[in-house]
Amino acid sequence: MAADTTEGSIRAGIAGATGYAGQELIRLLARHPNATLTIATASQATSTPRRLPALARIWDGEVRPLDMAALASSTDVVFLALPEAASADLAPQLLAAGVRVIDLSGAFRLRDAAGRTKWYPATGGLPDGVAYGLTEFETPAIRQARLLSNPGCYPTASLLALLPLARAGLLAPGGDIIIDAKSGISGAGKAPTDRTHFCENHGSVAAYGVFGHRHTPEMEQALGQRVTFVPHLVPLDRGILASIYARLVPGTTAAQVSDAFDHAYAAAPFVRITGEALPEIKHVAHTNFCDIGWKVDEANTRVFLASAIDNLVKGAAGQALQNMNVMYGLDERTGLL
C-alpha cells in the first residue's frame, strides 16, 4: 500500500492512550519526522477529557473519550492500546473506513481459531491483510498488512532468542524447551491488582500462570513446537529477562549458535547480539533494542539462551513503531534512535 511519507504526513491515532504503553507511543510519535498524532482516546466512551502531566511539552494535546468515527476520520493508521476485547470489537470498523491499524493487545495473534476462541474468546474470524508484527522476521507481510498485531511482550523476548536457532535446524526436535521469564509490574497493565500492590511486590519474587499463560500458544504458533514457559513479576518497574534452556542437534557447535545469530540479525537494527556476555535488563531499559547472548554446552548438546527487552518499548509500543515504519516503506529506526 503506497503513502505520501513526507514530514509529518502520516495522521496516527492512540486508542488507549492512558495506559503504559499509550503514553509510550505517545513520547515516540510526538517526536517522529513522518508523523503527526492527530488524536488520542482512552479507552471508553465514557471518560473524561484529561491531559497528561508527565507529557507536557513533549504532547500538550487532551486525550479525549473513545470515539470510533473521530478516529476512522482524522488518521491514517490508529495504535490500539486496548484490552483485547475492544480491540476486536473496535479493529474491524478502522477497517472498514479505510484505516490502517496496529493492534497491541493479543486479539489477532493466534491463527488457529480454537485457540482464539480458548484464550480470546472476544475474537472472531481474522480480518483480511493480517500480519503478525514480529518485525525482524516477518517484514514482508507487516509491508502489506492493513491489520497489524502486535506481538505480545514476552513472545518478543522469547522468540527473537530461539528463532534464528529453530531456522537454521539446530534446535533438536522435540526436544525441551523451558522459558522462564521475569517482568517489571508495568507488564500487568496500570489497572492495579493485589498482585501488583507495591507491599505486595516489593522484595518479592513470584510465579504466575503456569502451563495457563496466554502467551505460550502464541509462541508454539511461531516456533512449531511445545514450550514450557513460567513468568515471573519482580519487583521493577520495566523490562523483561527471558532465560531460555533448549536441546541441540546432536553435534551442534558453539560455532554453529553463533553463525546462526549472526546470520539472523546481520540487518537487524535494533538486535544486538551479545554472545557470551550475557545481557541484563539495565542494559535495554528505555530502549527498542533487544539483547541475546547464549552458553553452549557442546558435550551434552544444551544451550542457555538470556534475551533482554524492555516491555514497553521492544515489547510493546517501540515495536509497534518499528512496524509502522515497515508498512509505510520508513527506514525501521525511524523515530527510535
Given for the second form:
4 protein chains.
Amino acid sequence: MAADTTEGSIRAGIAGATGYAGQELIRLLARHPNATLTIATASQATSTPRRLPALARIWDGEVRPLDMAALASSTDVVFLALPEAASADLAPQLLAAGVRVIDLSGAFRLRDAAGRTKWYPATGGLPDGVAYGLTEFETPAIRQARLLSNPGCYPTASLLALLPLARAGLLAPGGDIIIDAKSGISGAGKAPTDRTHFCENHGSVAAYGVFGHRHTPEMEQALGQRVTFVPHLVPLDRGILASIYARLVPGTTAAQVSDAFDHAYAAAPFVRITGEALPEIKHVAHTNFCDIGWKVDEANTRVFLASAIDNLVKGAAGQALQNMNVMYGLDERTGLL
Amino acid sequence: MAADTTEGSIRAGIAGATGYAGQELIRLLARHPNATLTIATASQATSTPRRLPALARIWDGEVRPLDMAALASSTDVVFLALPEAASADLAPQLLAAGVRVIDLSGAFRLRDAAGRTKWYPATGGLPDGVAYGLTEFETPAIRQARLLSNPGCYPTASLLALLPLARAGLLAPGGDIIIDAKSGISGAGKAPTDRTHFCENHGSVAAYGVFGHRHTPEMEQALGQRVTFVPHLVPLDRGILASIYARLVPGTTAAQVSDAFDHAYAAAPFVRITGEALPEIKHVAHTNFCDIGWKVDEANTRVFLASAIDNLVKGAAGQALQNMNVMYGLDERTGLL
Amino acid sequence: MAADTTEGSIRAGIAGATGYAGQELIRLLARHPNATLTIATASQATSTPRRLPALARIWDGEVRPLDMAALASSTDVVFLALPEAASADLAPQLLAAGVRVIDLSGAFRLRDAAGRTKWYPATGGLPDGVAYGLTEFETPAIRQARLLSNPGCYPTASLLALLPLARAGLLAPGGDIIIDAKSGISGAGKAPTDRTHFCENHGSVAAYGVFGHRHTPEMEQALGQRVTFVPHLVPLDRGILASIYARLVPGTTAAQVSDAFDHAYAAAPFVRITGEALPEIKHVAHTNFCDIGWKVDEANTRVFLASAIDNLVKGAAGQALQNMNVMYGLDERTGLL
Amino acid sequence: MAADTTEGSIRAGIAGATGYAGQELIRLLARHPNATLTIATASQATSTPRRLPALARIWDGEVRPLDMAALASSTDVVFLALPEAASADLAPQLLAAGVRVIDLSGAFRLRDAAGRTKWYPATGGLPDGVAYGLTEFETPAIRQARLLSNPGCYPTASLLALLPLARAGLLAPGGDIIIDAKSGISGAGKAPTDRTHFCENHGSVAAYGVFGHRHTPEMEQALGQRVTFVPHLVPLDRGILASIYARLVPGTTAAQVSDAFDHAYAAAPFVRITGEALPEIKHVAHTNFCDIGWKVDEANTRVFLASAIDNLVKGAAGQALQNMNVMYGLDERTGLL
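Given the form predicted alone above, I would also like to look at the protein as it appears in the form predicted together with a further copy of the same chain.
To see the whole picture, the full complex is given below, headed by that same chain.
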C-alpha cells in the first residue's frame, strides 16, 4: 500500500460507486470524521472521470473506470457495491494486496457449498474467514474480519426481528415463520427495466419471487430454521417493512418477548423497539435505524413482528459503514447519526 | 312508492353520496343502462343542495341533506354508504317503506350476536333475511334479498381467493391462514386525520389494527376457520393486495388448486385467475375485477395466494352494483365493464 | 376491403397496441357500442400472437406482428399509435387501400415545410387533406377527414384554454404567452429509461426540453402567435396540468373572458369550465374531459389559465376516439362517458 | 439567563417543535457540534411532556407545553416555528429577556406597514432591527441580528435565482417576472385537512392561491419589482421547484447570466449552479442546498430559471440554522453538510 496521505484517517474506496448503494456510501463516507473516500470506481465510467451532480459539495471527487492497481494502492478498505460475480472476482485480489474488503453483494453470504452453487452459481468457492456483517449479532467476528459480507436488505430487517426470539428459545421449533416483506423500488436496482418503470409501480403493489428469492437461504442459515418468504414491491423509493408471523413456544408471554428484545439490544444504538406503536418506513428512511414493533396473540401463541429499515442505509451502505467502524475499533455510531 | 317516472329503469338512491364509496356509486350508476340515480343525500350536505364538480357532465344532480321521505318515495333501491350506526338506523325504515336496501357498512355483516355486540356495538339486532353480498358465492340469496349486506373490502379480496380452496376441501383444518393485506389510503376514509395526511403516507408503509380489525370475524364467519389478519396502509389511493399464506391438506397438488379455481369461477365474469403471473393492483384499479394468482410450495404443502381488487369498486361500489344487477335479474356485468 | 363481418359496426384496427396510448385505445374501443376492434398489432409482438393480461375480459383478442395486408383488409379505420417515422410510412399505404387513418404521432401535425424538416425530419412530405384533430375547433374538417392527425397532449391542454381567448381577440398581440406544463410519467413513454425509472421521479419534479420541445411549433401554428413552453415531469402516472400566463388586450374584463369560454364551449361535451375552482388532474384522470379554470388580474391585464387533461385519454386515445365519432357521424360522446 | 451548563455550546430552544419545520430543527440541532437543544415546546403538548418516537436516539428530550420563563432561562437563542400571531406575541418577550430569536413565520418578513396590515393582520407593528435571513444576501445584517426573520420557502427558492440577475442589472425593468412554483405537501402544514389528505393529492396537481399568496409581497420587497406568482401542490412530501420566466435587458448574453451567478455565489456553500443540467427536487431533498439551472432564449431576451430546494431545510429549518451559524460567527456550513 502507498503511504497514507490522510493522516490518521481510514482510506476507503468504493467499487460500484454509481449504483444506489454506491452513492449512499459516498454520501456517508463524505461526512465520516475518521475515514476519507480516496477512490471511487464504476465499470460504466467512461475513460474520462466524471462527477456526480447530485453529490456536488458533498463529495467532489470523480468516479473513474475500475482499476485494481489504483484501488489497492490508495485504500485501507474497499467497499464492493457490485454484482456478485464481480465481487467474487475482485475481493481475493484486494485481500491479496492487503486491503480489507466489505462486500455488499451476495457473493459471500452463504456458507453451504450446495446453497452457493444453487443461488450464486457465478461466485465460485468461499474464501476463508469471511465474517457475516449483521452487526448487532456478529461484533466479535466483524472486529477481526478482513473480508466482510454485508447482509442482504431483507435478511437485515427480518433477522433483527427474529434472532432475539430465536436466541431466547421462544420460537416454536419446526418452522412456520412467514415473512411478508414490502420494499421500495430502489431495491430492484438502478437499471431501467419494465419492473422499475414509474408507471408500473405508481398506484400498484405486487409480489415477486414467491418461494424463490435468494435471501431465503440467507435467513434460514442465520436462523437454523425454514422460513416462507415473499417480497413485494411498493410504490416508494427507499425502505423495507418486513411483516413477520411466527409461532411461539406454547406458554410464551408478551413479557418474555419484551425481555428478549431488551436483552438483545440493550447496547445496540441502531435498533429501536417501538413496542405497541408499530414501525413506519418513514421514520427510518435516510437513517441507519431498524425499528421493530411486535404484538403477541397469546391465545394462539403467535407473534406478529414488524421491522422497518432503509434498504439503502441499514440494508446496505449504512450497515457496511457500521461494520467498518467495528472493524477499525471506532464507536459504531461514528458518522451514522 | 311514487310512480316510477323513469319507465323501465331501476330507480336508485344513495345515502352517503359524498364519501369515496358514494362518489364511486354515482359514477357507476350514471352509466348504468338500466338504472337511474334519482336521489343522492349526504348528512354533511347543507340545506342548499350542492353539485359535485368532479362529477360534472357525468351526473349533474345535486346532493341534498338526508330526507327519509324523499328517499323512500323516489327509489326502488337505496345504497347506504354510511357509518354502520346510521345504516342500522335507516335500513329498517326503508325496508318498511318497501324499498330494497344495499348496505355498504358493516352493520349487517356479522350474524352471530356476540360478534355483533363486540365488533359493531352501535348497530343493534340483525333484521331477518339479510343476504351477504359476496356475489360469486351467494347468488341465489342475493336474488331474493330485500336487505343486502355488501362485504368489507378486505374480506372480498381474501374470501374470493380462499373460498374455492375451502369449498374444495383443500385447506388444512385447524386454521393457520395468514392474511397480510395492503390497502390504498382511500380505505381509511375521506375524513382528514393524521392517518390520512399525505406526508404520513408518502414514502411509508405501516401495519395497523394487528389482531384487532373487525374484518377478521367477517372472514372467519365465511370460512368457518380462524384467520390471522394484519392490514397495512401503502402509499397509493385505491386498491388492495391481499397476500395469503395457507396450509393445504397434505398431498394437495397444484393441479387440484387450479381445478378448484376453475370450478369456482367458470361462470364468474369478474374473477380473473392470473396463474403464474401474479396480480398487480394497477391492473384492477378502476375496475370491478378481482385478480387472483397463486403458487403451491408442494414440499411443505403451503399455498401462497395473491388477490387484488380496487377497494372502492369490487371492494365497495362495484360489487354493490353487481349485487343490484343480480337482485333485479340483470346480467351481472351490466354497467360494470 | 373485405366484407364487414360486424354488421353496422365500424371496424377499427390499432397499430402500436402495446404502448400506453395503444392500450388505452383498446380499452375504449372495447366498450364502444358502434365500433369493433378487429385487429391490433405491435412491432415488438413476436410471431406468436399474445394476449394482454391487464385487459383480459375487456378485450380478449391477440396482439400480432404488424401486417399491412391484414390491417387493410379487416378495418374501416386504423389508429396509429406509433413513432412518427412508422406513421409516416404506414399512413399512405392504408389510405391507398381505402382505409381511414387516425394518427396519434406528430408525423402530420405541422403544415409548414420548414417546421416539418426541423422538428420531424423522419416524416417526409405532408399528404393532402390532413385534418388536425382538435375536436372542439375542427369539427367540419374532421367530418370529412380520411387522414386525421391527433393533437399532441400538451397542445390539447394548452390550446383548449387559449383558443377561445385568441378567437375572441382578447389576447394581446405580439406574444408573451407562457405555458408551464406538468405531465405524469406516462407522457415519457413506456420504454424503460433513466428518465422513467421510478426512483428518479418519486419525490421529484424537474423541467425538461426547455425552449426546445416540438409541441411548441404545434401550439404556435394553431395560435398564430409565439409561445414560451416548458414541460415538467411530476411524480404521477397520468395527467397534465398546463399553467398558462398570458397578456390580455388592455381593458379586457373577467366577464369578457367568461363569455369567450361560454361561446366556445356551449356545445362541447368534454370541456368543463371550472371557474374559480381550479382544475385538478385527479378530476380528469381516466376521463376524456378537459377542465379549465382561470383568473384575471385586472390590474395588469394578465390572465392565468389552468387546464387539466388525462394525457392518455383527451391527450391521446380518447380524443382519437372522439374524432372517430365525428368522422362517422356519431354523437361525439359515444363510448367516452 | 441561567448559567450555561453546556460549556461553549450555544443553548438553543424551539417553540413549535412538533410541526414539520420544528421536527426538522430538532433533527438538525441534535447533530450540530456547537449547539445544544436545551428545550422544545409545543402548544399542543399536554401537561405531561412527551417524546417523539421518530426522533428517538437522535434527540431523546421531551416536548413540553409552552413556558416563557423556561424558554428564556435555558437558551441563548430560540427558534420560533409557530403561526405568525404566536410569533408576534412571543418574540418581543424573548428579546426583552435577552434571548436572540430566529422566527420562521411570516410575522416579521414585510417591512411596509400597509403590506403588513394586508397580509399579516394579526402581527402588529414591526420591532426595530429585524434582519431578513436570506443568508446568501444578508450576511452582515444577520451577524448583528437579535431578531431574525427567516424567509418563506417560495421566496427562498425564487429570490436565490432572481437576485443575482437583479443585482447585476440584467432583468428588464417594469416587471414581467412569472414564478410558477411546485411544492410538496408538507408546505401545506401538518394539520389534517381536505387539502392535505393523501387521496386528494396522489395522482394530482393543482394550482392554489392564484395572484393572492402572501409570499408575493415578500418577493416583491426583495426584488423591488412586481412578480406574478402561482404556487402549485405536487404529490411529494418535501421540496419546491420554482420555474421562473423573466425578461432580460435587451442584448443580455448567456455569458452575462453565467457571470452574475458566479459573482453572487462564489463563496456560497449551499448554492449549486447546475447549468444546463436542470435541477431536480430529488437532488436537494434532505439537504440545505439550493440548486439553480437556467437557459437563455437569446432571440427574445427571456431567461428561464429553475430553482430547487427542500422546503423544510433550505426553505425553513436548514436556513434558520445557517443563520444561527452566521449570528454566532461559525462557519455557515456547521451541522448542515
